[in-house]
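A lone chain, given as structure tokens: the form predicted in complex with the partner chain.
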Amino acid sequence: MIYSVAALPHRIAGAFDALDSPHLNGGQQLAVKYFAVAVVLFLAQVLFGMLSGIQFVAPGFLHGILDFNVNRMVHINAMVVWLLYGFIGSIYWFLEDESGTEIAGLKWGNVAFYVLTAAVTVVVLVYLLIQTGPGKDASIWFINEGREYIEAPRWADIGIVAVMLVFFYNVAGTFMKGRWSGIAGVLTLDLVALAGLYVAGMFYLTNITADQYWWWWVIHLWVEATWEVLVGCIMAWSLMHLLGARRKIVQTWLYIEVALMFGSGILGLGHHYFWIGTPDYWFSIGGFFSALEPIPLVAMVVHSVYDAGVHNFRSRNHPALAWIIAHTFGNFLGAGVWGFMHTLPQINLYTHGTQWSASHGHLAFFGAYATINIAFFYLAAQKWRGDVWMGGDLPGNGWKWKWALALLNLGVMGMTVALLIAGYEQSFVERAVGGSTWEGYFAAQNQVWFKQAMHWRLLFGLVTTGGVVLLVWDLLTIGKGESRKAPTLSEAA
């Protein structure tokens, strides 16, 4: 028994080593490991999302075993972590290619992967089995911090920062050893901000206003600033790699996006400071700058469609390009349009804390982040198989990737619209008429339109789940037995 436990790390490492492929460089081998865990967490996200969705329709479901707060926490945490795994993997994927040299300290990068994955496993097991603790510091350190999105206990926070430092060392060290580029510079500085901001969420405060003030520094400045820029870097590299877009054009666009993204996103943080006790000058600052936030997202759509068009949609990986196009539109619609719809304080007074936010959250996280990670999964699958053909005329006309794309987009869009209807209903019935009392809240929840919306959300959740399962099946099988090679692209005009 003791022997088998002691041998466990080796066995796990052995299982991950089975993912190695002779067609990949060192960074890409590590990236595939990150992608594999990301896919498992993606499945967990969808599973726990379904459980939460069922509880809205049948409140007694799993009551006292896996209550809504547990399911919902695992749902959103699995999402945050799988997206981060996807980003980290994507960067390891192109690091050697972009820098022209081998990764500095790759061994430590591998160790960090196993440490992070072990920590994530323990955190999730504690969430599921222990769930909550007494109102003491020890609970915050070892069970659950109880702050939405960053519930991970403090010990795990410290571990995450340590792993991020190793990751940062890999990235910065590799570029220093090899060659710098515009993408490299933006990426390195963005990672400093990404790791630094996380520290803003690592202390306890009794003053809930100050607590939420800093909490939004992490959530907003991650999701609406540093993550978007990170995705900008990933996009820039993908467009060169997939389409043969010119570096000069891609990098100029990247700088424009950074200027617009940070120029609107940093002070756009103000839209979270309308109602938490902070001064009312945030109405004007938050309203104005968050109204500008969709602009970089429009720029990204223009940029990617223009580039794809210039190259006549000729690409070396059709599923990846399709997901990148889904990304630009999803980002614009979910983050840009859906965000703008309720960002002005005059409207937000009635929509804040309703399903309106859930509607925006679903489409934005999917459109902005899930899509680009999925695109990278396809790039990885292609190279993993030996840089095989993934253009048109795939076996079965590529029905699996096409249906996965269709089901996922339809499913998420359906959930988004259902939640939006529920949000509208809540804004009127609970907020405007009911004045947000508990009676007003439940009047809105018991209203037939709200209930119908929750049924539709569940149905589209099922469609999404079908899409994810099909996607995983496709990722595991696409390119198997393919003998044609992917075409080589030269950097076109």
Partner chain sequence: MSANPPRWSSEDFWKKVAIWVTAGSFVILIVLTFDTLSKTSVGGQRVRSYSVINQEIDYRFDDKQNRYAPVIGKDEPLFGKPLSEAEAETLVDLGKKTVQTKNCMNCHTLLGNGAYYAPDLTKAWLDPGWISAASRETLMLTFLKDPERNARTFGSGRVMPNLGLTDEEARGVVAFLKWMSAIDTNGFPHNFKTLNAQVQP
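Take the protein just shown as the form predicted in complex with the partner chain and give its structure as the form predicted alone.
Shown next is a single chain and nothing more.
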């Protein structure tokens, strides 16, 4: 038994080594490991989301075993971490191709992957096994910080920053010894912010306004700004690879994305400052600028698809392209339209803290981030199989990716609309009529519209779960038995 425990790390490493393929370079082999863990965490996110949805309609379900606050915490944290795994894997995937050289410090990159994965495993186990207890300085360091969305204990925070610094070394060192590009410059600078902004959530202030001020720097600028730029870099490379889009086009929109991040992303942060005691000028600044962020990514895709006419709109990977198009619509609707619907202060006065925010969050995170990760999963599966053809006529397997695409988008959109109805009802009964009192809060929770919306949310959650299961099945099997090679698309002249 002692031998088995001691050999466990080697067995885990051996399991990941089995994912390697002779068709992949060193960075892509590391990327596949990140993708594998991302898929596992994606399944965990959906599982705990379903448990939370059941507890909304049956509050006694698993009471005292897995309470709602724990399920919700694991659901949200699993989402954040699997998306981060997907982004890191995507960058490792194209790093050698973009730089024209081997990755600098790849061994340290592999070490960082195993350290991060071990830390995530320990943190999730602590969430599940230690659900109650006194809140002390020691619990902040080792159990749970108790800060919504960034509940990870302090040691895990430090570990995340350390992993990001290794990641930065891999990326910056590779581009310094290899080929430099516009994508390389944006990516390298963004990784400085990716590591630096997370530090804003690693200190505690007794003044709740000051504490919330810096907390939002992590929640908004770390997730909604640095991640948006990462997605821009990933999107730019994938469009050149999939459609033969011109580098000049994708890099131009990437630069505009960065400009809007500095101009609208930071100022748009003010829409979180409405009700925490900050000055009144944040009402107009935050309300106006927060809606501009998704525009460049949408324009990048539209311009690249239009430019792909020189190739008669040929694509190397139909599932990946379909998910990129889903990203375009999801990002615009979820982050843009749904976000703007309730970020104006005159509206947010009634909608903040309601299911309206959850409606926006579900569609925005899925549309802006999950979709581009899934697209890259299909790119990886194609190369892992030997760069085989992945068109709409895959023998025996073509239906799975189409149904997974349909079920996931239908399920998430259904949950989004159901939560929007619940949030509208809360805004009316709890805020407009009830005056934001406890009586109004409980009256809204017992309204028939709210209860029906929670049932519809659960139903569409089941549809989403079916889509995720089908997606994983397809990723494991797509391309098997395919002998045709994917077409080579050079950059448009």
